[in-house]
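Only one chain comes next, encoded as structure tokens, the form predicted alone.
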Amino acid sequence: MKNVVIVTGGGRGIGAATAKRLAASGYAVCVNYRSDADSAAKVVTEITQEGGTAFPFKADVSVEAEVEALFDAVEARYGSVTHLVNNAGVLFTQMPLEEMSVERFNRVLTTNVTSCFLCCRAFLKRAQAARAIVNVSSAAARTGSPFEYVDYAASKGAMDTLTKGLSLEVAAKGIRVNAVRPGFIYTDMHADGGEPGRVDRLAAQIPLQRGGTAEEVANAIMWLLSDDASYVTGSFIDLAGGK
């Protein structure tokens, strides 16, 4: 069977990497994005020159109607989705909880929840092939991120229950759903907080005393959606260097 999957954000950091990865593993890969067209042109390019098989698809994955778009267009050019990444996310700049406006707190739970609701809905629902989902969670679940991004960790504690929860409700099908847990990591999303050098200040108290890296999360990632993982589901893979 021909593994199908969409990767959403995958037009930079985690989810380019993914995106990428799972290419060069024989996967059909959609690289969603939701403004960026140039990136995600970028990494079909990237694949598509190593002999992978890939498109971009413009969709905001917290759009009920964009998702069944999504899902549309690329159930029409490579047939049933069999694997899903939900990637896509948003984060702001920091500051502490008090000083958030509810404006933002509800922006940062729609992008990053209600997008991995309705792509693990669509996904489901189109279920023929399904066999696994992997949502891009953070350590900022388990830390909380205080002064900083508690918004953005409380989004991501939602999805690391909605990802249990949805593993026992669609195990006695074969399907899998985990997540990867990824902390410290060297992307542009520190930028969007307002420090592009946290990894950086941060290094010293990583007990591997480093940054990681998008393609060691990709890694992750395939690990999971894998038949080498055909025994894992409901599971959280931390990816933070020990911290």
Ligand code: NAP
Given for the second form:
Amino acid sequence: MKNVVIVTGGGRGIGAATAKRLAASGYAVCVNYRSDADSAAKVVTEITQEGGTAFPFKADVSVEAEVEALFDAVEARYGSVTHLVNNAGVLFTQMPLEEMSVERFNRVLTTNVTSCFLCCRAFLKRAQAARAIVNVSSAAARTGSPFEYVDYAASKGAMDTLTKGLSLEVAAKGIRVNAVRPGFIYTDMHADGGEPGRVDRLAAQIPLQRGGTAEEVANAIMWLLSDDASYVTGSFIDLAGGK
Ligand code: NAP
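Can I get the form predicted together with this ligand as well, since the one above is the form predicted alone?
Zooming out: every chain and molecule, the one shown earlier first.
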């Protein structure tokens, strides 16, 4: 059976690197995006030019009906989904918690956690041959991100707990659920937090003395999805240069 994967938020950053990595390994890939159609199309073009199989699909994965439409589209194109990468995530301008609005807090939780719940549920309900899920959490789940984005860190903590609990619910069916916890990765997300150069500012405090790349995270996601990780579930790989 062909491996069919949905990568949420696959149009740029870690999601794009993961989509390309998986396609190069033979997966048929759905590159999900929310708003940036051009970037998602570019990822798909790169994949197909290399001989891979992929298509882009617009869906806000924090909205139940759009998640159902996403799975419908992938099934119609490639058949049952076998693997899922819950990568879509947002953060907003750095600030202390006492300055945050409830609208922002709820938006972060809905985008980062509800989306993960909705996609996991759709995957498990529909996939005849569900094999593995990787959730893209963050080192922020461990650090709490004080004075930057406690809301974001809390959402990633929730994602870790969801990963653990769900892994135990589905282990007896042979479905594996794991997470990666990146930190300090060179992507455009830091600009959304108001500090495009954040990774370079923090590099000296990272034991490996540098930021990480999206490809380094993609490699770990790829491994966790693969049969090489067949005895790994409910586990977390930290990719934060030793921090
Ligand atoms: P990024 O460059 O900002 O990319 C995020 C992607 O998520 C975008 O392509 C965006 O799509 C998509 N997205 C956002 N909300 C969405 C929604 N509701 N539905 C569908 N797609 C949505 O971020 P990144 O740095 O690659 O981060 C990817 C994941 O890694 C995130 O979960 C992030 O929390 C996590 N992470 C990143 C770092 C880091 O240092 N970069 C560290 C730890 C964890 P559109 O552009 O189409 O809106």
